[in-house]
Every structure is written in C-alpha cells, then in structure tokens.
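Only one chain is shown below, in structure tokens, and it's the form predicted alone.
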Amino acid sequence: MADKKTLTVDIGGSGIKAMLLDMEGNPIGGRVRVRTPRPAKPEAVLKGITKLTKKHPDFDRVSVGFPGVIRKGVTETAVNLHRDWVGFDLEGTLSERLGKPVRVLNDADIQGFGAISGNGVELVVTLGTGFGSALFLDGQLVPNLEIAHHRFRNSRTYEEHLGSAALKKTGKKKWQQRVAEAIASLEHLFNYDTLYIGGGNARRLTLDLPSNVKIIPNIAGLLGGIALWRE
C-alpha cells in the first residue's frame, strides 16, 4: 500500500480544528484551528472545515470527529451544534465536497482511539462544551454509548452538570466536586480499568485522582483519527 496522509477532523462546539497524519499516525506539521460557527449548521461547518483543508492541501483521506451519534456516516443527534444536524449524511457529504474518502465517527470514540492501551475494560469521558463518552474492551470499541443525557445527579444529567455551561455557573471548586462524583458513580457502573478523562476542561482538575484515572491531552483527538483506516 502507498504511502498515503490522512486529515484528521475534530468538530468541537467551540472550535474545529485538523491536523494531518502520516501512515503510522504521527503528525506532519501542526494543528490548524477556525472557530466552530454560530449557528453551527452543518453548511457552516462544512465551509469551515473546507478552510482548513486549505492549510493541510495534500491528503489522501479525512477523518472527521463529531460530537454526536454517529450511524454508518449519518449524525443522529448534535445537541451542542444545531438541530438540522439530525440524519445528515456528514461522510457522504464531505466526500463529495473534498473529492476524497471520508470516514467519521463520535469525537469521543475517537480521541479514545489516541489514548488507550488496548488492555481490559477502558472508559474515555471528554469534558468539553458537552459530556462525551467512549468504552473500549481490549481495543475494540463498543459502538454508540451515549452517557451525556442519562440521570446523573438531582433527575439532571451528566452533561446537565459537569458541561461548559454547568462549570460557567457553579464555579470550578463545585465543578471539580462534581467530576470527583461522576468518576465514583462510572467506576460502579463500569467497573473499568482504566478511565481517561480528555477535552478542553480536563486541564481544569486539580482533584487527587484515583491510581487508575488518567488526564489526557486533547491532540489524542486529532491522533485518534487514524484508527479509522486501520483494517
């Protein structure tokens, strides 16, 4: 198989940002960065990612992340972006715009892709504009697990609590409570291994955590994309 470069995609509910990857998956040159626009309907995404791609010209193939659920190209649900979201063919869409093949997946799922170790039970949170999630068992994603809406806390949900707009307005000391809270109740529930907590408020805990709990760099976002190719 030739050489070929990916361009990897995260669509974030404040920025969107790419970078490109080489066969292995390590990065060749740096990441690029538009604000997400408001509204962010899938046509102004989909110009702003066609703006970077003019800072990244020579790929062969995209990876796009989405922070929603995604079904053989198709978003379901896009709660921090925009309604009109719901049943667009975003892998269809893009190909044909970009001329190249396109492969999207959950933005969690993939950032989990550029974190994990491929050994046991492996939970990925991202703590971002939203609550996404990823769970890996022994490499191998479990496929559309959504815990941002489900019952976290006082009948509100996890993203209800611990999202952008929660942290704004309880203050980080209660925020971090809470995420200590959430990290208890996941590891009953999963019973995981390990958990890794990525996204752009992760760099905002300063909690003591458990042995097995791990901060993440957001790049793991952008690196994760090239699972997408891997046979």
Given for the second form:
Amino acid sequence: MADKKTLTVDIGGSGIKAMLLDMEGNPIGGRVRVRTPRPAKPEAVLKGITKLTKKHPDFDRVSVGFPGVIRKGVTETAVNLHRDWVGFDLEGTLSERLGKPVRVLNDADIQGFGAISGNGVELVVTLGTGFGSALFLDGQLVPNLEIAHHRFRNSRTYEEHLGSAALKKTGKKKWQQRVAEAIASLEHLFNYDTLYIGGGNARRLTLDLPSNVKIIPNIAGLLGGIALWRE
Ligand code: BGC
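Same protein, different state: after the form predicted alone, show the form predicted together with beta-D-glucopyranose (BGC).
Whole complex next, starting from this chain.
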C-alpha cells in the first residue's frame, strides 16, 4: 500500500484541532488548532478546517471526529454546534472542497479508537463541552452510542450534569462527585471490562478511580483517526 498521510481533525465545542499521521498512526509534526467559530454553522466550521489544512498541506486523506451522530458521512445531530448541521453531508462536502477522500465519525468513537486495547467490553466516555460515549466489543465499534442526552439524576441528563457548563457552574468538587456517580451507574449498565475517561476535562479528575477505569489523554481524539482507514 502506498505511504499515505492522514490529516486527522477533531471538531470540539471550543476548538477545532488537527494533526498529521503516518501509516502507523504516529504523529508527524505538532497539533494545530483554531477556535470553534460561533455560531458554529457548517460553512464557518468548514472554513476553520480549511485553515488548518494550510498548516499541514501534505496530506492524502482526512479523518474527522464530529460531536454528534453520524450516518454515512451525514451529520444527524450537533447539540453543541448548530442545528444547521442536521442532515449535512459533511463527508461529501469536505471531500469535494479539499479534493481528497474524507471519512467522518463521532468524536468519542474516534477517541475510543485512540485508546482501547481491543479486548472485551470497553466503554469510553469523554468529558468536554459535551459528554461523549463509545462502546467497543473486542475492538469492534458499536456506532453512535449516545449517553449524553439520557437522564442521569434529578431529571437532568449526563451532559447537563457533567459537561463543561456544569463544571463551571457547580465547581470541581461537586462535579467530581457526579463523575463518580456516573461511573457507578455506567458500570451497572454496561458491565464493562475497562472504562476509559477522556476529553479536555478528564485531566481535572483527582478521584481515586477503580482499577478498571483509566484516564486517557485528549490527544487520543486525534490519534484514533487512523482507525477510519483500516481495512
Ligand atoms: C453529542 C455526542 C458527542 C459528545 C461529545 C454530545 O453532545 O451528542 O455525539 O460525542 O457531545 O462531543
């Protein structure tokens, strides 16, 4: 197989990040970032991605992690971006614009690919603007698991209790207690072998975690992009 370079892009609630990966998924050069435009409508976000490609122009294909449900390259939800994303052909539009093949997957699913071992039931949650979730069985992804908008406690959802807005509002101490409660609740539901916690706010956790729970670096959200091109 020819030596292809993958530009991996992570569209987040506060920043759009990108990095270049070699065939093995190792980074080539550093991470680049632009702020997520507000309002985060498709055209503005696409402009941001195009800007990032200028900093790493030497790519052959693109992987994009998107914060919503994806079906066949089309974005179906985007709670933390803009409602104009509902029904948007991100894969097709970006591919046409860049003249390169593009694959799009949910951001937490990509984060998971960058972290899992491939053994047993592995659950991944991400703590950032939103609450991401991804489920794998022996390395196979169960796509579009969306825990974020499910009720967690007091008729509020996981995302309402654990997203960045909640962390800011309630403070780190209370937020961490909620994270511990969420872990207990998810363990009962999924009986996972391993739970990985990623996302920008994972580094704020100072809890004593059970031995089957691991914190993963946020960079996994970019490194996992190589998995989209595995045969
Ligand atoms: C979205 C998920 C996404 C998560 C993290 C949630 O609001 O519904 O699809 O993975 O935020 O970005």
